[in-house]
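Next comes just one chain, in structure tokens: the form predicted alone.
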Amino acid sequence: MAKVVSSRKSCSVNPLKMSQPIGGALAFMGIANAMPVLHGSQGCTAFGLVLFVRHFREAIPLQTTAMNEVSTILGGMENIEEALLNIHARAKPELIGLCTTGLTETRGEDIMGELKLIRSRHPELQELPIVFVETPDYKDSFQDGWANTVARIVCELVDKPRFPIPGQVNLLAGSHLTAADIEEIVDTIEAFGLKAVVLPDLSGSLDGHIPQDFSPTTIGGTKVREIRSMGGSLATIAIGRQMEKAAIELESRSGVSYTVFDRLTGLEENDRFLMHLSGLSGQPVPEKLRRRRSQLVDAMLDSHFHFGGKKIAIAAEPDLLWAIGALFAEMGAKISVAVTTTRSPLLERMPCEEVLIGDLEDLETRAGDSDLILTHSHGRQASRRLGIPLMRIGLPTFDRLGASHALNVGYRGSMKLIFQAANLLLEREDEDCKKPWGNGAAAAQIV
């Protein structure tokens, strides 16, 4: 069992915690036809907007109420009521999704009571699904923002069954999972004969093709209806600790029962994760994804060598941290250092002496002896300083193309993580063969 602790530095030097608001408004991005607005100044828009850019490499809608010095102060009722008439009469959507911001939730507004009131004053916005989801940016994180979110459209949107709807599962999908990650999940659940309703759907809307036609909204993801037919579902699986939130808000308002599975990487996990599947279709498990595990079991063979006694540091939100610690941990390495952006019931659970709360500062004051690093974009520089290779996982990765591609969950996912890291770690112990010895006599050894 690993002790949690938090940082106790004045101020993080080198960020590797995101904000709630970037959170919410990804998952907003993964309903069909969907503006996600943070309620807050231009700068908080424009910042989440560039991450976002940088990472998936497409347009993205988001847009802000544009808060200034004087509402601020006064209050932002006003323009938040000329953002939900712009949106409404230029982009169309089929929801808008409304996430506060440190700015906005410092000051302190009714903001429930200020859309009552705009939809009173305005008809037209009666029947356009508002969801508004309290993000403040001083507190939690970015898994946090996209937990709290999922589970607020849950709340909002989700109807009373009328009847069950026969082969229909819930996937509720994390954070910490790709556009391939989703994708790759969805594919498994159909070859049981199950239908999934992906909620949020980045594989539908950030997957990286390219639409027929401009759209000012989402081009892509879960349409509204179909979150609203998730109360009449067979069952719900969701991935990852952060969904078990809105996992029970969905229990809570249409009866229907969950599953949470913390991660789909490993052996283990999938095989669990396809017994389950079984259990809900009737139906035996596909020869391709029996096929599927073989390849993973002999790829654990051929790498677990290259594993044994290795030192890995690892930075990432917590469901994320989980999988991929978990994974290596049980090829054999040992996870040297954990960092990590907020609390969860996983932490403790960490096959590592000690998970810190903290950045990327302390990543790389205390992976020093490591031998291979992982992390988002932003500790390039620390493993280029550290002279240890670096695997890029999560959010964001600008620095190389792809990112929203990258499988790591399923059997095949399980097994393009080993490999990649792997790789890494043979191409370090050549560049250490390389290195020059003391004298001609201890080279000649060397056969």
Second form
Amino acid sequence: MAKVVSSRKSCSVNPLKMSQPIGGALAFMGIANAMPVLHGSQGCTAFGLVLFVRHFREAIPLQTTAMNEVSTILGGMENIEEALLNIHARAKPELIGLCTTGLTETRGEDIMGELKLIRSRHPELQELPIVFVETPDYKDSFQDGWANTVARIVCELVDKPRFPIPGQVNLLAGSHLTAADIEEIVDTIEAFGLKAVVLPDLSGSLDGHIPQDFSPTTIGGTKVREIRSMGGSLATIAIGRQMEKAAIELESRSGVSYTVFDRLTGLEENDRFLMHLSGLSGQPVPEKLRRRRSQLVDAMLDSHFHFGGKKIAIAAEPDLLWAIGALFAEMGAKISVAVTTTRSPLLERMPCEEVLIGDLEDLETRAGDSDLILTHSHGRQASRRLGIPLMRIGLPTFDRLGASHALNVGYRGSMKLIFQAANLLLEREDEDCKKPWGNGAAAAQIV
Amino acid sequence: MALLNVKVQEVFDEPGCEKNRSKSEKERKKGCSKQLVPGAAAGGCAFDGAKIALQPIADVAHIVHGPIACEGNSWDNRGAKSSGPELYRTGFTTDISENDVIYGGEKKLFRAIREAIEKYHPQAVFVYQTCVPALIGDEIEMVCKSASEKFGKPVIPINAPGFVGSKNLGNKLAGEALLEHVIGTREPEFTTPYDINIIGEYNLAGELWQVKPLLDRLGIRILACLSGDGRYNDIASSHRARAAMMVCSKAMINVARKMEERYGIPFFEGSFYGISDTSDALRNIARLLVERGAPEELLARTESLIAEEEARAWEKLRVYRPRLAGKKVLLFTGGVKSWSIVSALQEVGLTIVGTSVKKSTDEDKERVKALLGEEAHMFDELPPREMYRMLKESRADIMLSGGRSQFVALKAKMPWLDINQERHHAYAAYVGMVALVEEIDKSLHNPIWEQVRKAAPWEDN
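Form predicted alone done; form predicted together with its partner chain now:
Let us now look at the entire complex, which starts with that chain.
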């Protein structure tokens, strides 16, 4: 049980947090042939674009309404109209996602109402799904922007069910899942003879693959017609507490009941997930998954020596913090520092004394005696200054390759996380052994 | 806000800019940034430009006054290097909340400045204005002034909120802030007849350090660099330099010109990209210093250094000629002057099949034409789809560009080299040109290309 504390500083130093609009934009990037647009100044888009390019190492479709001082004061409807028409004409997307920013939210506009007028003036936009989300930069964080956007997509696009689609389940994927995570979860669902509609599906668009031809929009992801069909699914599975909002929206629109899995790391959570799938499908747990469970158990046995009593400092958005923090606590480590970006019901449940809504300066000042730091690439400076190894988790990971292919869920993902952390701890023990009074002597004997 | 508008008008009407001078009175009033097209725009905002221009000043706390987006989404994302303090890589922001938007963010900003000073002891604090606080009327000038008085440290307002315009405008507004609040406020410990300023060089990937040894050998001192590997004190006392070089096209021309007007520091526009350009730059630096009273023997020493360095560079490049002859290059350089690299690439046998001239002046374009011939492709814009086709159809063998078009090339399975802000290699001066050609060679002749272009065995053709 943790006490949740908000940082009282006026100056945030070395931010952990990123803003809502780009979280929203990334959610739209999980939809096929989509084009997200930020309704703000061109810089709002440019910063998000550069961030995603560095993380995913992929071309990023992201446009701007290019607001200037005058249009901000007078109102940005003309800019929205012009942006929609230009994008429709040039990129021919199957969906446009429109996120507001701090700039346009400060003035405030009735964008929903105006969108109706814009559509009525331009018959070519009549059939084009345009999903609008309010995502002010000065409120909440990246994860919230993603969650709010997925809820809005469900609200705009999911049809009332006409007939049930046998064997189809909805998978609502949180912003902390990588392309590899989504592939793993889908494989698992399919192993029970079920079919998953994933929303949003970054494993189709930002997994790093070679498209046949150039496309100005997303090069994969959930198809709009698949989203429309989600109301006919057997059940909804939401991964990450952030996705509950969209799951509730989906249930209230179509009556599809949902189950939230706060994390898919660790033995028991994954057991529970497989039992759930078994219940939904009426199938027993397949042999290959039983084997993987056994591999994870073995990995836990081999690794636990290196976790016991170790102090781990984590800074991440709530769902990722929970997924990783809970796993390592189960391995015997102590969560010495937990820093996050925004409120979540999970924070109180964290296995540590305190969870701080703060920044990487907060992490750095508290992590001095920790054995391992886990956060995104911006933790590299603190890690170097403190001389504590950094295990990169979450977005942005810009100074290492393969961020999309990091696997952090399921039995296999849990095993990989455990090995990765254990190896960093092990290396440190080896280093400690060189010191005359190193405390790694005991551990070294085990190796 | 009214004051800011005046400032924007002023920097747009730049007498030092040839492009501006060639315009009619009416056109000049419109300013130099193109009107942005909603839904079809690319590039950073004025705040981004201001930050690019000033963040390399390494011993300053750079505080961004705004919502988390402006700093949280972008901090520590450039390769400007420092030989000393790392403070410039620390991200400071007021991270304003909904309450601040309603009640105003000035008090929070004041407290943020205090926190940064107490915890990090910077030489100075730079406060960057952004759109939201500008819109709600936070007066950062006033806050900076009272913080400066209260804490006895320079606290400098950088008033370039994103919505006033482009990155280039932000560069200029950042320059204006230095002119108004920093330059000329301190005195150097000593001066020499060989003191210069370098303006508009950001030391990306450490490029300044490819140039500095050359200047060191000539006994020329960089009094201040704006702003690569910069220090607050050096910039504050930069008004005592004898001459200045303005790098990177027009980004900070206002600073160079006004320092000439105010302090009589003559400047020239030059580049350290390419062999002949590096030589020209060294010659111009020497010439200006001698005109300002440095001993004339500097000219001869400079010539002999140039002769030696050029010979060495050409000798190193000769090795690559047989490996690179006839290969076709598509050059998309943005800020860097295209023609300065073109001649060196040609010299090693590469053919330039196209180049961007988006930010070039008419004079630049003429020079490109003279180098490449009339039929050379000069693009103002090249849409990514077209770029992809050019590469896919092998109309070029390699593309040199900024990170933005990286994946257009790579998805077409074509070699690509980063020559923009995020690059990891330094390409300045003589050694830099050799490094660039070496990178081109490594990239073109990497064994992966043959494999990745082959279709899978189960696919047709």
